[in-house]
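The chain below stands alone, shown as structure tokens; this is the form predicted alone.
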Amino acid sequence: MKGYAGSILRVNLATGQISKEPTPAEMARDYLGGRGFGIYQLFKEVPKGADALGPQNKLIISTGPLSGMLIPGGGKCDWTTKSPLTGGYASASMGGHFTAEMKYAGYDSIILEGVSPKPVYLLIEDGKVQLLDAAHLWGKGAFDVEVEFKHKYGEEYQIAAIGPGGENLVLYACINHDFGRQAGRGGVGAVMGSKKLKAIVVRGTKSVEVADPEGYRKAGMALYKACKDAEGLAEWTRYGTTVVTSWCDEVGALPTRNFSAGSFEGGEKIYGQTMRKEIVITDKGCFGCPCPCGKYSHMKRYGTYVEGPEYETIGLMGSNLGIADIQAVGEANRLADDLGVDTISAGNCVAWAMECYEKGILTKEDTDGLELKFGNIEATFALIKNIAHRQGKLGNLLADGVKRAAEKIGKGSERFAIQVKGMEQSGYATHSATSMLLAYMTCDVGAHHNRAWAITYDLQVGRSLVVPEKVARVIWLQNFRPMFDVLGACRLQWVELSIDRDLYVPAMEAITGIHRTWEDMEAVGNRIWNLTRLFWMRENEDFGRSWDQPSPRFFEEPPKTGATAGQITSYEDVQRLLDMYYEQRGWDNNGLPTPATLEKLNLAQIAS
């Protein structure tokens, strides 16, 4: 198959045997790559009802057509699993290198499936490939792993790793690679955790034949030319996606203390502009890419150095927390990395002990002696760490998720656990942002933005209207959006720098020598769309639409303050959204795809 590394390498990590097989010629043509190679992956392979954390769940590493490729962006894989955070689909992008290494070793696929007597990490040099021993490693941050291994491999050695969050089960665990971009939602480090796995270190120099090489380089410069040319390249290289925090600020979508407002009174010390000036020493990008957003940065208060804070760890870390200082937001950051946690559910998971603390619900004793209010920057590291290593009560008690910890608690703090199907939302307040509420409610993951960023659309059209246009603008992005992730390319050149998305037409005919449209690669979005439904439903027997909720919080409590003071989403409208989105998607009323819908998308043999 042009375009593809042609095979799928299985580690066994129980028994240690290491198997290769061709990838499925029928797989790619129904799923492309990526996260579509993922979900059809674990739901082929994944038995129904498998422990999340025991031997049957499995990790599918996955590349995409463009992954490695010479395009803007071709730098993204996709980690996926059953996620122990939500008991459902759990899926990672993952930009950086580790993806063109992967596949220039010969692997559109990786599966690690068992568990390891002991901790390993799996070392892959093209064909050769390797269980060996990591136990000297077990208790490091992921930082210092993938020093020791670029100095013992060589810097052309790719490296993904987890953090002592992973080794301790923290159900939100993410994977680390490149000294910051990760694996980061859903537990995918728990996951690799679960497994012994500490790392994996691959290197590849083999090549990938593509079916036109000519006009893939017309392609791929005509790519280029375009990010080259576009009028926000000079912005958006210089704030990357921090320049996204002072907008949401201003219009109320910057989630503060604990998605109680909008806006910030101290967002100004936290946008993009402060950090460029502050913090930032230099840019840094992905495979490929003419445009990096990364900003490698100095914390100079605490003499560290981290690649960030991007914008979610900005609004989670920072306003959401009431820290109005980048240099305790960029810490945070770095420790959050370093011990492999992801950013958002931890930031999320301590704005909500925050207020609890406040309305009295936790006291000092509940959190190990932490002083835990809004605002206070050391208690915040301090409950980092204890999350990671799972010390103390709270410590703990959050390590499990904000929807476990509210459930456990009590006291009306569920009402403010801010989640969808358990997983913590990302960086948006949708108090009154209808399209946007409806796309974390109906994410296939949870409460996740990059599956369809529609927050723009509100704004566009009227932010409180519930029209059936919104719905279908959501499911629009949710068919098409995702679907750079299953190509293994990034899609901010063409959400930041609005390059032409046809112009990704020319250069997949060239690599892969077929032609598809981007109404045949949306099909294929739509496919993979339902068949994560599908996963969903199988593992979680009352699965439905009061699985589909948002926290109380948008519909129940107004913000008091910023763009959005007043303004609320009601209940009612809340569910007609629902209602709508599941007409236009083909669903019953409890959220479940028909039958009809099911043979229209030629699922209806793989969900029987």
Given for the second form:
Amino acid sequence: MKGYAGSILRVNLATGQISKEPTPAEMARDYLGGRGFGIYQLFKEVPKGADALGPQNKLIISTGPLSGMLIPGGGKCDWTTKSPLTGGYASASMGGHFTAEMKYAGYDSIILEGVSPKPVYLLIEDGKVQLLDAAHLWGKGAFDVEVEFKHKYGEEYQIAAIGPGGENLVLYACINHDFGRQAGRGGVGAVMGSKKLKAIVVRGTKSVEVADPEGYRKAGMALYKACKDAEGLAEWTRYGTTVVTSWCDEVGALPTRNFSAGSFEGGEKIYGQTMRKEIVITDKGCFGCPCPCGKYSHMKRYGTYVEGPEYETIGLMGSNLGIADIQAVGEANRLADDLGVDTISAGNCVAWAMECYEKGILTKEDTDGLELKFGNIEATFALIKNIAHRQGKLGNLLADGVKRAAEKIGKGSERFAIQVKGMEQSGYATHSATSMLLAYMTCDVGAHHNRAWAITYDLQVGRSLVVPEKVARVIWLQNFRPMFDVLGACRLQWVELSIDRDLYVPAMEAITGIHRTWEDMEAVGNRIWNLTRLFWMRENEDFGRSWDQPSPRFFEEPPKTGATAGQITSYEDVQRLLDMYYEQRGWDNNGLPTPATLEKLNLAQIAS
Amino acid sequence: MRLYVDSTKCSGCRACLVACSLNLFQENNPKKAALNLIPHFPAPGVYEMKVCTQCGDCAAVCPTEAIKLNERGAYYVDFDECNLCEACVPECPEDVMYVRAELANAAWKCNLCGDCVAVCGTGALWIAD
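Having gone through the form predicted alone, I am curious about the other one (the form predicted in complex with the partner chain); can you provide its structure?
Up next: the whole complex, starting with the chain shown before.
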């Protein structure tokens, strides 16, 4: 198969058995790679009802046909598993240089199964694969682990590691790579920790054959030229994802004090422009990226370094905690990365606890003495550490995510636990942004933005409209955008530089030898979307409409301040959005794919 | 003409390395590239990039005269005439003369094809006199 490494590496951590098998041609045909390979193998291989942190769950890492190639941003890999946070599907996309290395080593997927009796790391050097003792690394931060492996093995090795958060089974633990890129969401790091796998170290020296070398080179160069000629290149590269911070603040989408508002009075102090001026020291690109959004920062006050903060972290660990201080946000980011917890979920959990504290639902007795008011930087640092180590009453409570924490504490705190399906909401306040709200409600991993980033569309067409066109837009984005995660490349060249997406078509054809239009690939995206839905249904007997509901804050509590003051989406409109969404998706009124839809998508067999 | 680099503009993406290996070997393999990327992380957080200055020191010591000038006025390795003796490697002041027998059966170096410049999005690389 051209464009693929050709093999799947299977590692049983319980027995230590390591085996390789050819990548199935039908899987490549129907699911293409990356996220597609992830859900297909997860659905087939993980038995119904498996404990997400038990031996039956698997952690599946997949590259795609564009990974490691001369394609802008061909450095994305997918980490799929059953989520310990949500009990459903988890898929986290990681940038950096790991996926290229993994593909050059010869693997389209790595399937990690079983639970090791003791801490180990996985060393992959092309065909030579070993599980080695990691007792001396257990308990260490992810950065230290990476430094140690870079010294031990050399710069050509790429490393993905968990921090104490993953070891301690924080349900939203992440996996770190390249001093600052993460597979962040859904608790993939907790699954790795449950398997007692501290790190994966990989080096690959092989090439990947393509179907048409000259066509590939030409198509790849055309994509690079389009990126370099793009009008927005300089601004995007200067600020990266933080470029949207000021815009979000202006339009009322910047999460502020646990999403109680969408504009922050201290916003300017955490804008991308402030960050660039005050803390950024270099741009840091993922593999093959001509428009690097990664910013590497030095926080002089703390004497520390971090890749970031990204917009999402600025929102969730800045304004959402009432912190108007970019160095403090950077330091909170660094702590979370090194300790191995997702900044988005952690930011939500801390914000929810701060609101509980200010409302008297939690007292100093519950917070282990922390004065947990919005804006308290030191308390934020302390709580992030407590969460990662499951230390103290509150740290341990919040390590299970905001939904479980609110269920335990009660007293109305469930109404302001900002999550969908148990996953904490990422960085867009959705009091009045109906497409973005629907995107969060229906996202296949929980309240995450990247499947359908519809917030700018909301502002373009009328933020509070509840019309079929908006729903159709969300569905199109959900089918199309995740295809980049399937192909193993970054979507931001298309999103941010507006390059012509049809430039990818000849590149895909030259690499794989198969002509596919974007319509063909969107059909694959639709199949994958529905298969993820089937996974949720299989793993949760009561799965349906009730799982697609947003936080009540977005239909009960209009913000008191900022651009969206007084604005809210009614509960009835929320349900109308779902009605239209289910109908357009070919799902029943409870949000379950109908037999006819499954038949049309060639999923009837796998569903049975 | 030679290749220049401003390391402060490099973001470490390795696009140049892939483009280079594709030109030299028709392979996607950054380990077979003729530029040298040295990241310094987590501190001080900078990328260092080394490129060939076309100084010719490698060619001067090559016992088989495998390192020749091409139509661009750049020194390149004639793969057929290289015997992997490694005499050229220590002569290179920039550490961008490569012999790695496990990866290729000839030495390699920059031939000034310019593909690295074409894919670099941050303007870190350019060709000039």
